[in-house]
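Next up: just one chain, as structure tokens, the form predicted alone.
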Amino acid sequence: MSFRSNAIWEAIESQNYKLAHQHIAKALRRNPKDEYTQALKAYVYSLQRKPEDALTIARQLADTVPSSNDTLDLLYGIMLDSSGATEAGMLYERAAKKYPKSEKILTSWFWATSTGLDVRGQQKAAMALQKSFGSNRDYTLWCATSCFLAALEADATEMEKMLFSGLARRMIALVGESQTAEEAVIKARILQVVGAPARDELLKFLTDDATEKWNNLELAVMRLEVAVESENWDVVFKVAKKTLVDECRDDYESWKQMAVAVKKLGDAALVNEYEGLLAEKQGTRNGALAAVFYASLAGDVTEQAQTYFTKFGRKQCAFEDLKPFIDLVDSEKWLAFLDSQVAPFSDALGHATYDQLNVIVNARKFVYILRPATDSYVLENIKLYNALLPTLKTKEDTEYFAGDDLLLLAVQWILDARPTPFEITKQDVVMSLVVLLESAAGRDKHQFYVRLWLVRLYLYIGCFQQASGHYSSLSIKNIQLDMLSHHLLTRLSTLSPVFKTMIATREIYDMNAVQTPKYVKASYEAGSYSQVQGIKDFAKRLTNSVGKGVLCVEAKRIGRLSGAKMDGLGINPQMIDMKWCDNRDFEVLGGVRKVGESAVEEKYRIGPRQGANWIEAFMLKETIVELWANAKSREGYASRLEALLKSEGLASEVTKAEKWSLEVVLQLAQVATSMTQATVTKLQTLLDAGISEFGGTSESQVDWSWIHDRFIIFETIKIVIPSLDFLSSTTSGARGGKLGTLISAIKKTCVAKAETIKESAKEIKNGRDKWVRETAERLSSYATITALDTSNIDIEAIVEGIGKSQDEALTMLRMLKV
């Protein structure tokens, strides 16, 4: 690299792009044909978010088919980001055809496509390497792995899956005997993806001594899976027995499939052997649970469940282990048995051990499911919680106190509107539960589920700041952010439109783009071929994450409301067609319920669950707004949005206010196509109806939907007014006459309505002191609160915090300008 290239890179790394262009211009004056410097010029344009300028230079250079790896790498990255993998791949394909014996170019092609997660391109590069340098064993393994990955691509046709899996099978056969466990695993996976034609070969390979010598857990798991798929129950029995007896692995799946094999085969000797093994191993958790499963194949499991609970009811896992069998127990016998398990220490709860505490909590979970009509459940749980508080005081800060589950069960019971001997007015239900959980959180500061429920309940009543405080205490980090941040960030732009809250989550997507591809290369270099699929899938899940897509839209909306801008979460037309992957965890608040039942938390979400349809709709909306001057592109996107608005998929993901906002932008697109009295009047009618419905000034309780609706109104107005100004400036006759008067009236009405909403927010805030006193007084009188030991909290302070948090949202509303 020349001195001048170093200077260019120093300017790029310091983000001084103007200086970088100056250095590039000087270098090109000296050597106008220097390919690398021209590629750097395109690269700087791409960093400046000028994809058209970058692509123009990149395409001109690509036509010359550069021979420099550095130049090819730069051009590939630019094309991949700006126009997609197909065009980027053609760059290296042409280079490979021109220089077929250049090992350096072919390996660069392979690394560029593998780290760029271009599986089709990677497969082509690997085939080219293997064809030209087949004597290199590593290249053959790269080729086998790449063909395997291509067969697994989501968009691969059945013919392509057959072709690529067949190629992978041929390539792995050329490698010969596996020299490492990793090679054995990738061979097994290749044979598995080939399917039925290779099933016998795969089963033979997995049960061969040469394979079993690796003592690899993944191969052992696959061995059982393939045996079950083959429905060769003799082999299933032998494989499961080998795992449980010969390898001494207490594996529940092996227990289960061995039981199924025994039932399928109907051999008395095998039945005796299995039952004898069960009797011998019932001292282990999986052995005891296997006895329950074995009984379930015949029917009632009450006796076996009792045996399991007697040994493992003291473990927190007991309820989840037995839940799948709950419909196969005699309810009355089971509940009577649970009472007998709790009775020995029910009179000395203040001295209960952690094992006894787990027995109590597990029993109460079964009562929750099996006695849904009892009206004493909530107060009984609160009474138990109070009695167990001495046990809480003895635990370490980071230990889990199962007694908190008693309050969580009570909360879930009330949210599910189950019977209680008391009444709570509808407006106070969530706030009364906040008081319960604040008491628990105050005593047990590391209780994850209590605080996550507080996040949900605070958001539901429009208290973003209170929710954010509890969320921060959870220390959610790294990949957890992609899975769990939605609990706080759902519809962020319409609850608390500030960027700060989303920065940590955004960074996980930034890090994925930079760091994860490096692990793909490292896996190939280390010969860890079985890891490549997982790393690639991980990278794609984050790249195409629903959470990321939602944040991109939210960042745009926050920017519009606040006038600020956030780097790293831009929207481009390519993203509209992205196949989004939902990695979010909704089960963490799933609560206690039967398998297959919907969770109570679904009734208390911050609007419908946002998904791929929601992302597509709002990315279309943002793209349309950016394209007022480009009629052809705009009309195409508007047609897509119109079709999407008619779909059931989108209807299940948007709030009423969000749907209205999309309809307004769609009507604006109609105005842009044909600015007439009719189209503008329709826009006016749509605006008036939505603002009246979602921004009414009648007495109503402030909650998430109240705040959400009004922020949506402001965001929509901030689209409408500048859009009408732009469209008027480009349309003949729109500045005067009836059309001009109508447009002016729309703008004035929008501004006036916005001011009315601000005044309404001010009135609510001004009455806050009286609201706090009255609300605290009501909450303190409810049976749930009087029954709980609330000596560690100040109820009025909690209510005051709720009011202050709601007021922050009201202040943000009042600060907005239109």
The other form holds:
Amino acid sequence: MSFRSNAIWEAIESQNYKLAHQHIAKALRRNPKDEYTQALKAYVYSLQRKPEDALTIARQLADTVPSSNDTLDLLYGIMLDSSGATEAGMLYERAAKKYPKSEKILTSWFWATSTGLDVRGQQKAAMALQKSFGSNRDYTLWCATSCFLAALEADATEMEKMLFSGLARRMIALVGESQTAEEAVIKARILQVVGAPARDELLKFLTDDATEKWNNLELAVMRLEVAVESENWDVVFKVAKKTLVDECRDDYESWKQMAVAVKKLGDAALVNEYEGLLAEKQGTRNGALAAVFYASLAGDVTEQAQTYFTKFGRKQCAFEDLKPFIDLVDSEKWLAFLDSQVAPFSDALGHATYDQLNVIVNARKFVYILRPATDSYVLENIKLYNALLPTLKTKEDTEYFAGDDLLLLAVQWILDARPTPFEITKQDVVMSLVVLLESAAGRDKHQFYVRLWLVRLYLYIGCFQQASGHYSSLSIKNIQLDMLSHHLLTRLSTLSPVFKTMIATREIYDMNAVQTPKYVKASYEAGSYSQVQGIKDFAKRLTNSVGKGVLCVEAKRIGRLSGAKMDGLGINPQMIDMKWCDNRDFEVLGGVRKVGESAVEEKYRIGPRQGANWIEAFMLKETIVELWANAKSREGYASRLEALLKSEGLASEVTKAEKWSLEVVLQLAQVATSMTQATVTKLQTLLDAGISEFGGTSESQVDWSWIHDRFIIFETIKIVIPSLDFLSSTTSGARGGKLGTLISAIKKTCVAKAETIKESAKEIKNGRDKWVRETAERLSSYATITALDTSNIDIEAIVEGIGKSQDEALTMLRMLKV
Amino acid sequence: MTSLRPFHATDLFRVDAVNLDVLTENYHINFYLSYLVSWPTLFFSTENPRGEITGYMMGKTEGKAKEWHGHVTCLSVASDYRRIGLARTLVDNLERRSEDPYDAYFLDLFVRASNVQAIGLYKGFGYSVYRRVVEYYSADPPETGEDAFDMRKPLKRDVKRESIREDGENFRVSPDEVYL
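Having gone through the form predicted alone, I am curious about the other one (the form predicted together with its partner chain); can you provide its structure?
Okay, now the whole complex, with that chain kicking things off.
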């Protein structure tokens, strides 16, 4: 790189784009034809979020078909971000056509498309590379892999799947015998994606000695999988037997499929052999469970489940292990059996061992599932929990107290509105459960399920700070942030609009953008073909994460409410069409339930689950708000938002207040198109209705939706007032006369309503002391609280914490300026 | 019910039940990906029949000549699936793979000298303390770092069992003398 380029890069890296442009201008004065410097100019524009300027230069340069790799790389990245993979890919295609013998350009093309996650472009690049340099075995393998990936693309047509998989098969045949296990894996995967025409060949390949000699887990798993798919039960039996007997690997999937094969083949000798093996291995967990599964193929499994539980009921996983078979047991017999398992130590619970504790908890989980009408369930669980507390003395700090599950089950029971002999008023339900779980959390430092539930319950009652404290104790970081941060950050802008909390999550997306592409490349260079697809999919899922999309919108809204600015997480129009991937983990709060049943936590979410429709709608909203001066661009987005607002998809993802805020912006867009008495009056009516519905000052309890609705009102007002100011300044006749008066009235009403909301927030805050006393008194009187050993907590302090946390949100509301 | 499965990058989206545990480290993305690329056969998981990950092993190979060995970088089991032999299953599989295809002499791991539970666990698997690495685990001043035990188990290739020794707890080395 030249000295001048270094200076430009230094300016770029210190984000001094003005200086970068100065250096670029200087360099171009000396050498106007320098392609790389021109490309740098486009690059700096893209960093400045001026995609149109960047694209203009990039396209001009692309037309000259540059030959320099550095220039092509830069331009590719710019075009990929600003206009998409197709146009970006054309850049290299043209260069490859012009310089077909340039191995450098062809490999650059391959790396740019593979690390840019453009699978179709990658497949083209790989074909070109293989065509020109087919003697390089690696290139042929990369080509086979690229065609394989192209066949798997979600938007590939049936014809394309056939074409790409066929190409992959041809390419892999060219490399001859596999020289590594990784090559054998990709060959097997390619044959698998070809489907039925290659199934026999695939099975033969997988069971061949030459393939088995690799001793490779991927191939072993595929071997059984493919045999099952092809319903070749003889082979299934042999493969499973080899794993379990010859290799002495206690693999449940092998046990399971061997049982299926035995049933399908109906051969008495094989039945004997399998049952003999089961008898021999019934001491192992897999063997014992295989016996349950085998029995399930015939019907009732009660006896085998009892055998299993007798041996393994003392393990925490016993409930999860037997849960899939719950519909095949005689419930009453089963519950009576569980009682008999608990009975021997039920009089000495204070001295229960770790194993006995697990038996009790597992038994209670089955009762939860099988006796949903037992109104004594909650108090029984609390009684058991109290009785087991002395066992905490022997517990290691880093171990979990299984007794906590008893309280979690009680919480779940109450949230599910199952029968109880006591009443808790609707307004107190969640708070009373917070008390139960704070007691548990106080005794068991690291129990994460308890803490996750506390995060949820605190958020539900509008206590972001309390939720945040428990969330922090979980030390969620790095990739976990994508899957789990939604437990705290859902609707952050309308619960606690502060950037600080989202920064760590934002950073994971930045990290992915920088780090992951290197490993896409590395997987090819290292010949780790078994990992290529996974790394590519990982990169894509994180790049297109719903979590990221939501965060981008939230960052914008927090900025609007707080007046602060956050770098990164910008919204550009390309993102509106993104196909988002939802990596969020809700299952971690799934709790105890039958297979296929919905989780109780769904009823206590912080609003409807946001997804692709929510992201699209709010990105459209943000884009429209920035385009008041550009009717042509704006109208397209407004039409899209209008259509989306009518869709069921969006209806299931937005709160009522959110929907209203979108409708207001849509109406503002109408006003922007044609500022008339009619359009402005309609806006006024819409505003009044929404503010009245969502900002009412009648007696209502502060919870997440109370806070959310009011922040939405403020956020909407903070869009409406400056937008009306702008629009009336650019529309003739809008400043005076009836229209001017109407606009003034709207602004005055908005400001007045905002003040009313602030006043009601202040009133709530002023009444806090009384509220704390009365609430603590009420909570302390509930049967669940009086039954629980709460000696380790101070209920009033907990209620005070709730009050303080809600007051923080109220204070934030009151500090907002409109 | 446990089945062993190879680990892929997208499995990183499925390990919450394991990684929320206080003892399990959550590494940067590049750390996981570097292992997957460099040692794809030494990174695997256990799953229940619903396909949920219940534990995983991150292993690698390193060293030269008779120090060529497999290494346990990270072994984690979900809290709900402890004490059922999953750790054993994962370690056994790493031993198998370190022997074939890597043909290693031994398998080793580092554990805090105070972690009595883990030391007991690995001794039960046939591991012994080879040496004490003084102040291997760093701490913020004025605290001093904690020692690590380098625990080893000889594999088939180490016919003469030269990779282990008696009384390793008292054989002190500094971190510089250890593989990085």
